[in-house]
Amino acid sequence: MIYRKFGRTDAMVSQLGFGAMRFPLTEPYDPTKIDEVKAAEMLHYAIDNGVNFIDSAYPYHRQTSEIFLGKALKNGYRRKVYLSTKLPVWLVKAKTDSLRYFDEQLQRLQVDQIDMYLLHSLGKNSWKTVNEYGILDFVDKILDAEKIRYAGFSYHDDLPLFKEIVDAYPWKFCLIHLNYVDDQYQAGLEGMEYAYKKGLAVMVMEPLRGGRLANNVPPEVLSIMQQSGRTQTPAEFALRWVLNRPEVSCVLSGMSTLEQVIANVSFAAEEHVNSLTEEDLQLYYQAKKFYHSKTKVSCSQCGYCQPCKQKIPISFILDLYNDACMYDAVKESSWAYRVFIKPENRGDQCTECGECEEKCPQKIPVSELIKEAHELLK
């Protein structure tokens, strides 16, 4: 296993981290039904072979991921890893809530200290919550009490706000969405470079875009990959792009099978920093252009369409619709649609009031497309 510096700290983390949000299930549409035998086998194999960063969050597997990890990391495994989890900022409604959720997470994980603690999914609204309810003061307190070792945040919004948040607190690390198709999405490459120059360790989520860059890869992209001269899987092609960057401390992969763990661990045992040539990078650009050419909806995820009177998560549904079309991922998008959106908030509940379309800067025919998406994903 190759290890990288964790920003300006003394920690060295495995370049592959284990994201604890896609464990195998005993019932396909119930995320709480983790197949604990298979999941523990996967987790222990990864740790036994050098993975030392485990990442979870309060809501993962509908609040059962942390509980599972508390059991799975017994018998000496806890001492072998950096354990990371996240505060559910969107649930904070009072100044006392942060500590309440944090204490609950300590109990779930069966630990007295969490190594890396993040404010989860920061964006415009959640950043307001952070400031309104003194969450940064709370972070200071648990740092001073040595209940956490390093403070960071995960991010899902535009680049300017990302830079503002980076500059607002002495963070040790950040977690951003990044892959070769989404290199300008949210924080993107520019945000990665900005955080790195400020001394933060940069962690990357969605390097395979939830498996979409590894599964059902179209012949056009496979042909582009072959031009590299390397024998590689689509997953390796995608991971290599992220791990090529020296700014990246660790890539998180939400693995669902032991076979995925074995393959990713083997790939992470090799050095990949600065391994890509300009010719290689041009191939990634071609693959990105092909995927973008299949975009169904030109939604920028600005969120102006929200809130919807029917509480329909418009941007999320359109993103799933795009994924289904761009990556031939109908099955995966349908699973997310059915698991994460309640029946009363799905696309067929649209009343065609038109308010979202009036607010949309892209003038997207939301009422029409949201129902198209429902028909495909229901």
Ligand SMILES: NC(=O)c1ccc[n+]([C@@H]2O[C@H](COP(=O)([O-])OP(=O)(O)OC[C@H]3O[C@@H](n4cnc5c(N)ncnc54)[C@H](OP(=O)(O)O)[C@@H]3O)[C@@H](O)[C@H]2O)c1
Contents of the next structure:
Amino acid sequence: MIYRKFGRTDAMVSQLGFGAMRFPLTEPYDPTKIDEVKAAEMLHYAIDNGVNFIDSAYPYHRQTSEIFLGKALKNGYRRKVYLSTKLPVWLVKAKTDSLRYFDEQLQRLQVDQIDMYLLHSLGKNSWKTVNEYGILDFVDKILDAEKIRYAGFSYHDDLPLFKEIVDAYPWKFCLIHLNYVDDQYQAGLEGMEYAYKKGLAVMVMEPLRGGRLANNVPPEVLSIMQQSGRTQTPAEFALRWVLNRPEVSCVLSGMSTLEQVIANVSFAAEEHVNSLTEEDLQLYYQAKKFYHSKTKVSCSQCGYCQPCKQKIPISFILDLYNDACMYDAVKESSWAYRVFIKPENRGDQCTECGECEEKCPQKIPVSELIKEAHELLK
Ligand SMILES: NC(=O)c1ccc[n+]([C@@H]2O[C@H](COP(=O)([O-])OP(=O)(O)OC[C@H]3O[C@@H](n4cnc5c(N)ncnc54)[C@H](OP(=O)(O)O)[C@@H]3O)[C@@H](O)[C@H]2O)c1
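Provide the structure of the form predicted together with the named molecule, given the form predicted on its own shown above.
Now the complete complex, all chains and molecules, led by this one.
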């Protein structure tokens, strides 16, 4: 295993981290039913082979990921890893809530201290919550009390707010969505460089776009990959792009089978920093262009279209629509559409009032596309 510096701290983290969000299940559609035998085997294999960063969060596996880790990290495994979890900021409705959730997390994980603690999924709304309920003061307190070792945040919004948040607190690290297709999405490469220059360790999530860059890869992309002359799987192609960057401390992957763990651990045993040539990077650019050519809507997720009178989450639906078309992932997008959006807020409820279209900087014909999306995903 190759280890990298964790920002300006003394910690050295394995360049591959284990995301505790996609463990195998005993019942396919019930995330609470973690297959604990298989999941423990995967986790122990990863740790025995050098992975020292385990990343969970309060809601993962519908709140059972932390509980499972509490059990699986016994017998000396806890000492071998940096344990990371996240405060569910969106659930904080009063000043006392942060401590309540944090104490619950310590209990679930069966620990007295969490190594890396993140404010989960910061964006415009959750950043308001952080300021309204004094969550940064709370982070100061748990740092002073040595209940956590390093404070950070995970991020899902635009670049300007990302920079503002980086500058707002002496964070030790951040966790951003980054892969070769989404290099300019949310914080993106520019955000990565910004945070790195400010001394934060940069952790990466969704390096395989949640599996989309590893499974069902279209022949056009496979043929681009082959031009590199390397024998590699699509997963390795995608991981290599992220690990090529010296600014990245650790790539998290939410592995869901032992085979994936073995493959990714073996890949992370090699050095990848600055391993890509200009010609290689051109191939990634071509693959990215191919995926983007299948984009249905040029929505930049700026959110100017909101609020919608019908409470339709416009940019979220357009994102799911794009995902379905770009990655041939209709089943996955359709699942998210039905699970996360109530029937009364779905695309077919659009009244064509046109307000969103007036506000959209890209002049996207929202009412037409939102209905198209609904027809595909309903
Ligand atoms: N803080 C946040 O807001 C946030 C959001 C997202 C993620 N995260 C964290 O970041 C971690 C990483 O994100 P992610 O889970 O989306 O990572 P990812 O690596 O992009 O996706 C993981 C999926 O990729 C596939 N995969 C992994 N290794 C593979 C291999 N060698 N060959 C083939 N397929 C492979 C599997 O999909 P299949 O099972 O479909 O094969 C796996 O479930 C999460 O687990 C979580 O800890 C945090």
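Positions refer to the first chain, counted from 1. If you superpose the two forms and keep the largest set of C-alpha atoms that fall within 1.5 Å, you have the rigid core. Keep in mind it's a predicted model, so treat the numbers as computed, not measured.
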>> Considering only the rigid-body turn between the two forms, which single choice in Ser293, Glu278, Gly229, Asp112 is at the hinge?
In response: Ser293
>> Let me make sure I follow: superposing on C-alpha atoms, what angle in degrees does the smaller rigid part rotate through relative to the larger between the two forms?
In response: 14
>> I need the CA movement of Cys353 between the two forms once the rigid core is aligned, reported in Å.
In response: 7.4
